[in-house]
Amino acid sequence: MLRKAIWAVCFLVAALRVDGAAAFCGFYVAKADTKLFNESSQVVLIRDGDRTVLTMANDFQGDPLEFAVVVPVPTFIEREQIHVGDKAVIDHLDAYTAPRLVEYFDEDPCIDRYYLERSMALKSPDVDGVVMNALPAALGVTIEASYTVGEYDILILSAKESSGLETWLRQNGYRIPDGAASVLGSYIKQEMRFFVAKVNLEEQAKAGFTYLRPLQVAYETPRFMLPIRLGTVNAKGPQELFVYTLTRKGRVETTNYRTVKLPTGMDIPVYVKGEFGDFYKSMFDTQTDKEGGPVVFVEYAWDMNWCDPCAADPLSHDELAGLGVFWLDDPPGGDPQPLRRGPSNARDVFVTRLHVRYDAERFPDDLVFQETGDRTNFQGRYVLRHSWQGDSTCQQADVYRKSLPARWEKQAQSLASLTGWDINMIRSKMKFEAPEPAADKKWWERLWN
């Protein structure tokens, strides 16, 4: 009998600095999306109420016929409540909400200028069964769905204790990690289901898909929390887990673990616009050390109908309906009205990015969250600022130049402290010398010389 493999969307939902409103300005260079990270897993969470739709993002590789995913889930799944969604709306939602590097031009201070505040307000852009080859009564197995959706085949399955639920696994194919028992006891004590899903090769053959499309989940459940605990049963180290939630309120945070938000707004040394991605993975794993015990980084949290500075575009109101932001166009105070496709803003709805890097002993429970009233926008957000280079003489031209290397000095220290890097190699890489003042010469010969 073909084994398939479980795959743990990185918490296997399982066997399965800058605050306030003020513009930042600048310009967007680069980002830090899950791409740097090997084997990161991303869910999107859309909550309001206790209305929740859970996205799921596939990025199993290999044989379809060895991917398979279990996830516990809150209450019984109906055949209407699970949908295929698009991958590439994950993608632009990353790279929306991605940490973020920007940088600025410092200017001829001999010039006198006056500078007006920009404000940006960014417009969004106007069933057939399944049958097993075991015995699931004896075990204490119950399949209580069965549903064919686009690629995958899937069943509803409750369980009475968990190692009749591990030898039903077992006896079909599916390959659990040792120690996985206790586990899906503690799931089954909470009474939850368990949503077990693999790929159908003829309904992947027919629909032209070459890669696993996310899957969709949407329930009604008073808990507001992510399944992660399976997924670390046979995990090599510690995994990558990126959740990005959708609420009408506000940022939402973890009620088990602390929250706590990236460094950000730091000016760091230009010559890291080419090292960036090594940069982020560095500062995230001094920062995660830094804190020493469990935590959820915030990454992100801003109000979706904008962005400053942008490292992609927010993200449409069809995009949104997609990934099941199921009250866009409901009318303020009313009832619900049917989802019309087509541009609009994105009303009341606030993006939330964490960030997780768990492992069994670290985070021995499962993410609880909680949505808060806090609207105030947020992003890990790291400045490179390029020095003027002119020739221009006047007092404060003289005042600029002393006080470069203070600052560069500063950008230095900042990034060593962010990162763990060596202070003395970052000066070396940043081979800063400030500008030679121009020779003195009468201001009319400056003008034609």
Second form
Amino acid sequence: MLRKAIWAVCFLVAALRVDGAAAFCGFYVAKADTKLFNESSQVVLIRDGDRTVLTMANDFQGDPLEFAVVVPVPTFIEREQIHVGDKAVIDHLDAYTAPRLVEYFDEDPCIDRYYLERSMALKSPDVDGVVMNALPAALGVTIEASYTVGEYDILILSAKESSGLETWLRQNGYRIPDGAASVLGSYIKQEMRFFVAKVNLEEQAKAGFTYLRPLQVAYETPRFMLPIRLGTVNAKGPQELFVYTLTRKGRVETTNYRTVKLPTGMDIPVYVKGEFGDFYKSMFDTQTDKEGGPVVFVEYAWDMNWCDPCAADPLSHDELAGLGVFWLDDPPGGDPQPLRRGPSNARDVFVTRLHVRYDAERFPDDLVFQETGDRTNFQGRYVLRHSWQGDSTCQQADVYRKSLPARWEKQAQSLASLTGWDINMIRSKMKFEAPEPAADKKWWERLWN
Amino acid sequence: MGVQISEALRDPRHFQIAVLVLLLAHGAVGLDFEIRPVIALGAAFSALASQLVFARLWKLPSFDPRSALISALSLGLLLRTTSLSTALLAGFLAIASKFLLRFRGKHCFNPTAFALVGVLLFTDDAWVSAGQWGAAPLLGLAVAGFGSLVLWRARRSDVTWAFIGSYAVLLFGRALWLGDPLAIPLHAMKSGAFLIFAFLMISDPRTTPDSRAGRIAFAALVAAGALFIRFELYHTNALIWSLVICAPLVPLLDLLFQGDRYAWSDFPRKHHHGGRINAEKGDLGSLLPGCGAAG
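Structure of the form predicted together with the partner chain (previous: the form predicted on its own):
Next comes the full complex, and the chain you just saw is listed first.
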């Protein structure tokens, strides 16, 4: 009998990619995409009114025969409501929304006589552009439909009771973790159906893909939620989940858990350039621990028309359409149009990237969302500020040089506070000694310096 | 002086204002609420200005900012919007509902809840961040503790406990029926938004039924309504919607169960049965023509 692991909105993923691109506001140098997190899932939710398009992306590396996905869905799903998407678009969305590292280079203080720390003000944008037949009826399981879409065999199941569904799934080779029955039972009583997909090897060979493409489902429901409970049943530890929402009005947040913004905008030591991935992972760990309770982090919230600095270009019209943004061609004027700060070719798409580290203990319930009217742009952005290395001599240069240790110390402390890394280790990597505490100086020594 | 302090301590509104200020400070500093000063001040200005205008129009002897301040602080805690006009509208709606939507001398709606539902319905840019409080046990304890103090002063703790009780019975009952772990209903009941609603909103003595039986029935109705809105209609802000939708039932409950009309200050203690009271010290609204109070 085939043994399939159940992936309930949780997929395997595995490396830091460092690309280069320039933008107005500092030079973008690196991003921290989802590949940093092992065993993470990515979900895209397109939503306007009750219309929803759910895309589940995965980077499953094992034997395709071992792959199966069971997702509770609120309605019956017809064949035309299912689509197999393009993995590259999800990767693009990941790159576009990833926390990013930017760098600035100090100017020669002798030339810029009014040298001041530059503010972080954002400037104008820069845009370029089924072999399942174990007496289902006897078990109270109804196969409401069975489809082959792309490389997937898909069943839409409804069930009368969880034990029957569990038995049926086990008999058909699905490896159901202990404890899943009660979760399945809860969804059954909430009149949800189950979208069950596995890989059809013949179709996969025909299609010629060596990886599994994302599955997309379009449906209409007042429930703006993401079922995560099945994902916690057999989890070996906390799961990483990235949810990208593309909506019309504004930012999305969870209503049954706190949604908080990731710390952003800090100056950190320049050596982090070489280890941005480690930095980001440690920072996420530390912030999660610091919050203690269940928290959903916002990593990015932005009008899809632009970005600054751009970790990747905004998604194209075709890419958005491929993801299921169904209102792109709607004539403007029906709904109130938001005030735009971006360039022309305005599209009514606002993206929110949420990052959740969940387990059954802290996140007992599914994620419930709401769309807000907030179109304030937010990004996880960390700043490297290279000090000026020239040998000009002038009064400003002296002042500038004397100010550097304090600045480095501040950067070291920011980094330690964000990541929980040892401050002495950070200082030694930065190759500077902690400046004398100001208190040790005579007051007149601090007076003109 | 001593009499003044003792009088001030008798009025639960002073406790409520203190609790709301503490919560607002905790939200802004401890929980990083995105409270935009312009929005919070806009709503506060609008509420206080509306109170002043209505007090003049209704020829009240003086301007009492306390109730309007409670509405303003509550809006600061709950209302999120990016638009100043929405904040101004919310402040106005809260106070206007108090003066205009009255039945047999009582205002029908909790002013804050009415204003929130109004801006949620009629504007495109208002929302309530129910999840913003998280489920911090310390916050829960603080809300419950301070809230109880307000309720004790207002002698209206029955409605809160009846609401919490019926909500718990229904929510845990649903979880047992679904076979869900009890962590799920417990998570919902630990939510700061739920506790604030229970201790500081539904308990509003001016918009709850006059009798204890009526209040208990009202609390149970609001709880059932909220769960219906949440789990059948899948609508957000179910508690606030349910409170507003159930509010018109209060006159009916007052007819069914007779009780004392509430007056903010119980100093000097004078209560009359049958839904009419004399003008009491600190109860300016009771001077409204044919009305009990606008406070």
